[in-house]
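What follows is a single chain, given as structure tokens, in the form predicted on its own.
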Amino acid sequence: MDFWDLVICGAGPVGCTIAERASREMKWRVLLVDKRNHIGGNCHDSYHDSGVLIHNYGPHYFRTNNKTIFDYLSKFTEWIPGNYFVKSYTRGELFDFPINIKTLEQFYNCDLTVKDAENFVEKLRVCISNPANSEEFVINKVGRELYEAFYLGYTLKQWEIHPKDLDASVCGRIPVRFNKDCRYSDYKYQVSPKHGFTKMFQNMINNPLISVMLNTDYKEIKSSISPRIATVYTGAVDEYFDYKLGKLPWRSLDFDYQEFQQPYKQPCVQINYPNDFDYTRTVEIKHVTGQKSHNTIVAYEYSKSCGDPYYPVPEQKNLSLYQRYEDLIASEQSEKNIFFVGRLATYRYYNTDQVIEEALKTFDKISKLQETQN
């Protein structure tokens, strides 16, 4: 089948973005393949049997400082404000998280100015000049007591690995603020698609030049498809190469969706449970979607080591194994014009805006490649 100009394995954010650009800008015929029964990848949202819109694969809080990405996606959706507020349950109380001055005041039962808070945390922290892992990173930043209250237990549940054995970047993504800003993040654009992520991606690929094959395993059809220009692969990199160098570990998730006959169950969209219960967090996405209803859904999230891949495990041995796969990736790209993009294909953690930025960069590479071939 050489009818297609571009074949894309995976109809998530990467696949939909590249398909949209290729069909609209280059007028290419695009085949978009996904083994799931829906588009949107892990950003997929749908209506629960109760009528409440839920995020099927965990919460997606869209935020970015990149105006180009924001403007690009704004072509396909209206936005509503992203009310991304998170609390952490420890010592029998709910604390604002990430840690800020209000968190410190509540935890230590005191009043703090900005200067007071800076001096206070300076006394708490254990000075480590070059933190080598997540434990050292956090205690260097806020000290051992706050580390044990907010970080240690959550990390153990999420990864089943002690923070001292995880790369510093794992906990390094979480800020500590010397102000009273209780938002989960401080990006310039914090918004949510008005009609959901899936609707936004549907709008992106609503083009007669794009064909979508769901419930289809790319591995079963790739030998019969020969795209004229290139292939984009967004699946797990080790699976693509039949695990010939070894299997890369991933963390997966289970979700228990519980309905409550009240407009809201939680005070905010997400509550972390570092030290209590088996679940890592509870998410009531209605706080973000803005949906009005007399009932609500809370997702109880459990981390596990098997199942659909969600998070690469950032241990050095795993990163070293992926680096060996990079040599195979380079050969596939140079010899067959196969491009590996996204979290699964590059064994790297990306936020939604970051992965769309990578998709746009990849499209530019492919379009320039086609120009040189002509």
The other form holds:
There are 2 protein chains.
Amino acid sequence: MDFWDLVICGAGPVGCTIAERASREMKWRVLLVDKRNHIGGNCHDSYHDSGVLIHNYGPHYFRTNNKTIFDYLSKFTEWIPGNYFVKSYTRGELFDFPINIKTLEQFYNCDLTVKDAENFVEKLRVCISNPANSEEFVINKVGRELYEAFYLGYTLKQWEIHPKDLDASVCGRIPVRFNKDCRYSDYKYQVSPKHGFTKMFQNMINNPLISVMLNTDYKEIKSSISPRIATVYTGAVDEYFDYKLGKLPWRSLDFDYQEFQQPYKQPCVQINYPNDFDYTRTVEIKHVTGQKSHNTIVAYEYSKSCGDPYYPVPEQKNLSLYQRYEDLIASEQSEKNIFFVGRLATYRYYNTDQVIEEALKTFDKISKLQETQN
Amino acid sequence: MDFWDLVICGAGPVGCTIAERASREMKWRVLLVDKRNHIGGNCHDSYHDSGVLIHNYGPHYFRTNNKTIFDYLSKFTEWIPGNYFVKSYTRGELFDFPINIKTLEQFYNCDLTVKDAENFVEKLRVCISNPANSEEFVINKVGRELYEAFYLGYTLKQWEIHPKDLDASVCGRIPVRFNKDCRYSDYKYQVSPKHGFTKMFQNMINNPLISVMLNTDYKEIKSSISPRIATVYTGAVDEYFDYKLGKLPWRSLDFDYQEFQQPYKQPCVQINYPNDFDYTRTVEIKHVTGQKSHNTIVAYEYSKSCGDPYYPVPEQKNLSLYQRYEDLIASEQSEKNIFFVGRLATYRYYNTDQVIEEALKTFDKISKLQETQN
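Return the structure block for the form predicted in complex with another copy of the chain; the form predicted on its own was the one displayed.
What follows is the whole complex; the chain from before opens it.
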């Protein structure tokens, strides 16, 4: 079936972005294939049976510093402000998280100015030059007590790996702020698509040149399809190669959606539970979607090692295994025009803006491919 | 591409039903193709940007007398009671519709028992033996005054054809009741899928054997696909044959969705406007979906002659044209295993339960086909 110019496996952010560009810019016919029965990948949102709009695969807090990405997506959605506030429940209280001066004041029951706070933390921290792992990284930054209250338990639940055995960069993702900014992140653009992610992606691919094939395993149809220009693969890289070199481990999540007959259940969208409970966090996405309703849904998230892949496991042995798969990718690419992009195909913990940036870069490469051919 | 056993053009009620049966009962691989970017055909419902669940292509009041159909669909959805009440706005007042004894009492400002009512209507009606058209049919049943108040204007707006020029059966669809039953219909099962039609159809086709290809024009891919067993075509019959014999006319609808900041705007799901306004009816589907929300959506429906096909136009010349297409269908079927089913393919004003019945019958034929081949 040589009907399509471009075949894309995976209708997530990467697949939708490349499909949009290829159909609009190049007038290519695109086949977009997905295993699931919906588009949007893990950004997918939908109305729960209770009528409340939920994020089906965990909260997506869209944020970026990249104006190009923001402008590009703005063609397909209006935005609402990104109401992203996270608290952490420890020692029976809710604290601002990531740690800021207010967290310190509440935790140590004192009043602090910015200057005080820096001196205060200087006394808490345990100096470790060149922290070798996440435990050392955090202790070096804020001391053992805050580490044990906010980081240790959460990391253990999230990864089932002790922070001692995790690269410093894992806990290094989370800032510590010497101010009273209680937002979750400090990116320039913190906005949420007004009518949800799925509608935004629908608007992107709403083009008669794009055929969307859902509920379909790409593996099963790929031998029957030969795209004229190229293939984009956004699925799991080890699956593509039939796990020839072994299985890459992923963390997965279970969601327990609970309905409450009240407009809001939590003071903010996300509460982390480093200790005391089996779930890692509870998410009430209504704080972000801005939906008005009598009732609400809270998702209780449980981290687990099997199921749909969410997060690559940040251990050196896994990165090494992925690098060996990269050799297979290279040899596959020497035979055909195939591009491996996105979280699953590159075993990287990308945020949504980052994968869209990767998708746009990939589209640039693919479009040049045709110029070469012509 | 001979990968599929069955290819179905159209993911509406017929397509989903046959796909479900074929995958579950025969273990066939099914490709379900639709031009639109969603399944469910005109039964499709979705959440409006306001958060209110709406029926995107006009209200669907599911009702049937057929227990088999009811039981079959019950495997894929829970039900809520079908809260189907229609009123008609005429002479500045809202009346029960279809006409029942309460309508007569209010219209003629009197009190009536069942016996009274029959005598009363006997005096109103103008006896016409063998009514030749819809006007004669209604006047023969209830007299000229009720005809002019409730039927004439609505029919003109709905069909742009005078009731004099419409077969008696067109207005004959609407009962007149000699009781005080104010429900819209008197079918045995009057129920609505608890989480909407789209979720029900999603549950039907949630099978890895079924690939769903959206946003795809079947015409453009059909030459590349050769199903092992059969093709089911639920699109417009004249389009299939490239309008070779001429275009079959359809009535279409425009919807103007208005949001109101109150739980309900109307006393019931549907109000007919035979006179005074350009729209034919207003539909507040929340009365049927049972959704709880602060706000509501009312769809103002305008009838028109071009756009998406909704209702075949009940004139003899169109039925004759369709019959000539049936000859083409027959010759097409002598060459390949193709089945024409559903409203669009058979130019019939089917209700949802009726097309599902047709779909189940078609599946029986197709499944026997394989027995013959084996």
